[in-house]
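So this first bit is one chain, no partners, the form predicted alone, shown in structure tokens.
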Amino acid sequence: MKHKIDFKINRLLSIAPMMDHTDKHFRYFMRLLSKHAVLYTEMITTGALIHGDRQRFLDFNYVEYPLAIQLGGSNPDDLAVCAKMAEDEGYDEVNLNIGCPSDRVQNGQFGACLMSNKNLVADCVNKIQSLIKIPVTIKTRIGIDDLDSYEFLYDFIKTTHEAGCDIFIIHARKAILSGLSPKENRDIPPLNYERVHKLKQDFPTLNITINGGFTELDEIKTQLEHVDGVMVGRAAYQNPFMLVEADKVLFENSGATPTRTDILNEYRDYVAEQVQQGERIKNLTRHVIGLYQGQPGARKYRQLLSAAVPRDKNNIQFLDETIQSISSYSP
């Protein structure tokens, strides 16, 4: 188990579990820009974590508390025994992932198409919350195809809160199960924030978080009068740099405020260290491609950064010259 210092998780600002995005390194860079938005891993099977290398899968670094796993599957006893696993390992929440739209999740069960079966999601709940302490959350859209009503997300809240769970996410477009892709589901189902206000003030005990198409802090602030946390995905991916500024304005964070530079040099480090322990510098540096969204000199940036390590310099001499190159235009 990894040391952690207990503190009750303030859940203003999350960033979402986004596949083939937050890793362990990606959320070591988040951490770095904010020390108080809740982290989550990428969505992981809990076949992948009975069957496959568990130790991998539920790797972290202590400097991203507050953490929070995100489990995917529809097995009430695979999941528990999952959640077990993660609570031994230190993570501060599980998180059940009810709305990914792919068709290797519906395949599998376990998805957005479990929000149809709100009685097996609530024997999940129910059952994880027999063998672990720390909270079970639930990740979950508005609605799926023509389930997509105001009493459909209410019943499904309902019964699943009565089983247990207590905090909700939700994404704020329904998942169509059928006929578009998940990056389409992203996108094409209109966004309806109303829908989740209206649940806020129908359980006004429940943690509520929102998600869904937020880009600038003041549309975060705006929420945060109707909910009690907000949660950006693509939006930290794209302009990182905007969490600074989140931490200081949400969670009034009175410390020196950093600089791209400096975060960049700090991640510098990390990156020396995770390189000489035989990762590849592509798998680390791929996260901060966004970090100058906006400023001076970004697209050369990124294009360095894109670019392959040179044949006659070391990862890191490439990267040193990477931050030279952008310190020169940009703080």
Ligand SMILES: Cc1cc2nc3c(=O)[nH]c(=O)nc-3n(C[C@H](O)[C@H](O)[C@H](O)COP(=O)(O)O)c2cc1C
The other form holds:
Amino acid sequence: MKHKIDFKINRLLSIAPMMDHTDKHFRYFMRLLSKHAVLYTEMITTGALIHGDRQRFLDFNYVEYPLAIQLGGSNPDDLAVCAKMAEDEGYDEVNLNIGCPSDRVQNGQFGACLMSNKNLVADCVNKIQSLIKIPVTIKTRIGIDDLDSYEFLYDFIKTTHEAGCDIFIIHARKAILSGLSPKENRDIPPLNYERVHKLKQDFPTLNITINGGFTELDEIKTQLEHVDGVMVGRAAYQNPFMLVEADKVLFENSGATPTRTDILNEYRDYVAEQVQQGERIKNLTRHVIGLYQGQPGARKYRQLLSAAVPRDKNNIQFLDETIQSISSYSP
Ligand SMILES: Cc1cc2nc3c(=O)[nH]c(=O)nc-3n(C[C@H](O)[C@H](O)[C@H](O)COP(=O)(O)O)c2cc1C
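Let me have the form predicted in complex with this ligand next, following on from the form predicted alone.
Up next: the whole complex, starting with the chain shown before.
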């Protein structure tokens, strides 16, 4: 178990689980921008944890706390075993993916399609919660296909809450399970924030986080008048610096606000350490491409980071030169 800082999780702001994005390096970078946001792993399937390289999947850095693992699966026993592994490793929360619409996930009978089987999800919650002390939470949609009435969502939340889940993250659009790609399913079905607000009114004791389409601090603040937390996905990747201001305002941080270059310099030291341990520099630098979004020099910065690492340069020198270049344009 990792060294644990003991503090109660504040769920005002969280960074969404994103496959191929929210690996441990990205989460480290996020923590430099926000000291408080709850961070989520990519979805990890029960099969991967039980049969795959468990240590690699579970690995994280203690600075990432507060940190949740997201599991994908639908077998209550397998989920419980994996949840226990996560708790023993030091995670703060186990989150169930009941929102992913991909074909691969549907073939495995988990993700968003589980919304139509609330009793199975309730069994999963019950089984997991009987084995671990950290909370099990659910990330879901407002509906699937034509199961998209408020009553359907209400029943799903009620049943899974009665099984032991008190914390929900709701992506405020339904999923369409055939005919749309996962990417289209994040854009095409319309957002319906009011439905999530109503859920909070009907279940005032539950902790409800809203997700979907937030890019600005003002929108986040407005949502917090209706729900307990806001989860940000793509914007954290595309314009990560927005989190510095969000963190300062939402958590009333009194310290000096870091500049983009301060953050990049801090990340540089982590990169140097990881490269020394054998990690490929591209696996680290790909996460910081959006840092100067909208700033002078951003285009050149992105080009430098996206270019191949020249053979005649040792790895960290490549990043140092990029930092030198961008800091001549933007702080
Ligand atoms: C590249 C990518 C990968 C994603 N992977 C996951 C995932 O593993 N688990 C999950 O619950 N949601 C996943 N999502 C959905 C996000 O968590 C989030 O619900 C969605 O992007 C809407 O939030 P946003 O508008 O703030 O991006 C992914 C989204 C993106 C863009």
